[in-house]
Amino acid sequence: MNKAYDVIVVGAGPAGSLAAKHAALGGVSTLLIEKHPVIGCPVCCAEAISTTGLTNIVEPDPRWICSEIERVRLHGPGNSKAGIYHPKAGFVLERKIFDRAMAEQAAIAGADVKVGVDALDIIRGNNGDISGVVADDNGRSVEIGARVVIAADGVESQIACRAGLNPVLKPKDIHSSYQYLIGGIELEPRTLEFYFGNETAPGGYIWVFGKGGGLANVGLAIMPTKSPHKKAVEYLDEFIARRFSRYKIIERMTGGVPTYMEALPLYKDNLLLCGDAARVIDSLTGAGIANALLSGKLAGQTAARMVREGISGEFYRKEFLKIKGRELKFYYLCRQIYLKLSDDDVVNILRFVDDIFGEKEITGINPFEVITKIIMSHPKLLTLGRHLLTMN
């Protein structure tokens, strides 16, 4: 590892990945750096991402797809339900193999890549600007120089918040998250089930993501203020005994998962945020990985720029944006109406749902268009919707 680079970018998850790639197909010098020991350990994710979402930044590889996506069963409260077909929905990841494959790009392109390598603080110049960072490597403390700097290190990024970015998150702007990877279960294959309901998943729902072979992600997200009493996980392993006759868990994860914070720069100076880290988070699902990847191609191009004429970090901000941040303040807003529905209102937009798609064959959603009719379609939500409509 050397002293000094053109481009650190700290997180090697799918943004800091495809940063440091783009970074290094930018024809400067390159380092990413990952705490952990193995990339993409531990997963902190529910690994399902549209097909859109992912063949627009990168090619699908077999190696790292567990199923494809073509139906998604919906199910609400009283039994209410409804089906969507789409064939070409999205898929599954296993992300263990998809991080690295995502590093392994950014190798291949150029960059260092150095795991064990936990970026605690940042260095500045006498301009005040970014000059480096210092890091734990393995135990050993080093400063390593660098000319940009991009935080993709998570939602509770400390690059950002050393460089006075401080994304600290509101009860209201958090779900309470708790995943089982489960096995030696049965699944209709290429089909992920969701389930809402205040009684199900208070501000929040369950998906249960099959991934082959009997396996599958099986979580929940909560609003912990519309549950003072009951955690995340026991409304999950309720879910899993009524869902399930007979199961082995396999492994366990728990976090937060933020909602898109449009308050939060991008940049700030010679500093760039991507992925997490930048809160580029989908707020009524919770998705986050095309995202990641999405800001990370844009932010490690951008930062190439920068060293090479000296542009801003306004342009990546401005061209995420351009391409992302209408559609992030919409899902935003559709979350505030979301918390506010009864279940009696779940079971209304599940019809409705049913009778729009009703297990059709389809090949595309417009989320604006279908969301838009929903609220039309009832005077509850049309009055909570009336912010939703002036931007369709």
The other form holds:
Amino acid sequence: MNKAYDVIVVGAGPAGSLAAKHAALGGVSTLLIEKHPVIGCPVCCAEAISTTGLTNIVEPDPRWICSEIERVRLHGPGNSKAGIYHPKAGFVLERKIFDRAMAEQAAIAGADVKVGVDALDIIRGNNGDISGVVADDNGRSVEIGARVVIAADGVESQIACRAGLNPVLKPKDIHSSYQYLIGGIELEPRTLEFYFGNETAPGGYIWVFGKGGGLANVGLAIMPTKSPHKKAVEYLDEFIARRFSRYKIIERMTGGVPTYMEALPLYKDNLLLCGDAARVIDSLTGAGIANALLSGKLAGQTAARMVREGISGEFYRKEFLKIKGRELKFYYLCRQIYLKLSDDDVVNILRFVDDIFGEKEITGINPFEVITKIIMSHPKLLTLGRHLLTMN
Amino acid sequence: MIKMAEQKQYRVKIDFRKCGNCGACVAVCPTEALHLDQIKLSSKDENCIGCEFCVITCPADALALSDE
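Moving from the form predicted alone to the form predicted in complex with the partner chain:
Once more the chain from above appears, this time first in line as the rest of the complex follows.
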């Protein structure tokens, strides 16, 4: 057994780095491991986050902010559209720099950071509790002891499987995502573009998130069961050819966006899960960074108290759900409704959204309220919502 | 002698030119037949039950199953 730590965090994405930072700040010895040799690479993310989602947890830093968002344009079938003007709505990040900055913060807080270390399995002690992890450390098999393990190892989390949590998703519970970073294009500055429709992106949407300097993340997510034969990449290629006359593809990336689960896998014994591994995604938009940051922070804080005060992982689950439980459930319901919409429904909703927001300046949006308004004013959506609620 | 029903042995074919190492397939695999390490995706074919969840979910059309 190599050196043992109080807390091991697996995965140095935003969730893992925040977890390691807050565990270390809680005064316990902490190790953050990342299987890739470079933190922040590859990026599997559209990189947009709301202002509050970021600033509630992390101080914004111009080093990793590409663009500030003040406008959202929604495009539906048949040239239907809606615009929302909302200064200070959010940011487009440069995740390659952001992720590294978060890992730096963990290191500054006192955590050890090791890259090229792939956690393969958990080790259980005589009492049945997890006592560490087995890892491939740059080609060498090692065992690292820990009193608490935090798994922030993404959508494909292996640690959770090994610990007996069952986070395996059905294809209907995941969105297939494909994205290009393209350059040499002109876009309306500080604007996020979204494209909806069953022909465009079945069960999902396409995004164009400008990063400034003629660059943009152009990607999409589709529900794979709605299109088992035509792949995400094909929809995206068709869209880009339609939308842009001249562009250069600089990077490509693929992704799986997990959906919220009724029983979120947040902890088991002395294992805590956060970020995509814990499925704490906003199921309607697929946004994950803000919830990853929050879940990481709470998991780290809890882990430190588990070591020092002997509290249970249940504390983490309760704290997280107190803040996010209702919202995650609500968005999951919205997603179920969204999956049943026809193109005509989308056109009607965009018209309604444009009537509410038009080009008026919005200073604060409560998505909860807006979506409830949309649902309440569309009898079909209301019926669908009621039906889905009674099914649960 | 009882003859067991013949169980098909599937093989996961990964096209590494298309694979983006995102792990979407790993997340939907019910039998841990796929693993994503530091460098690339690999398959453990003896675990594969041929459900094709990975093939359906892959955003990049990088996966196929064969049962030869």
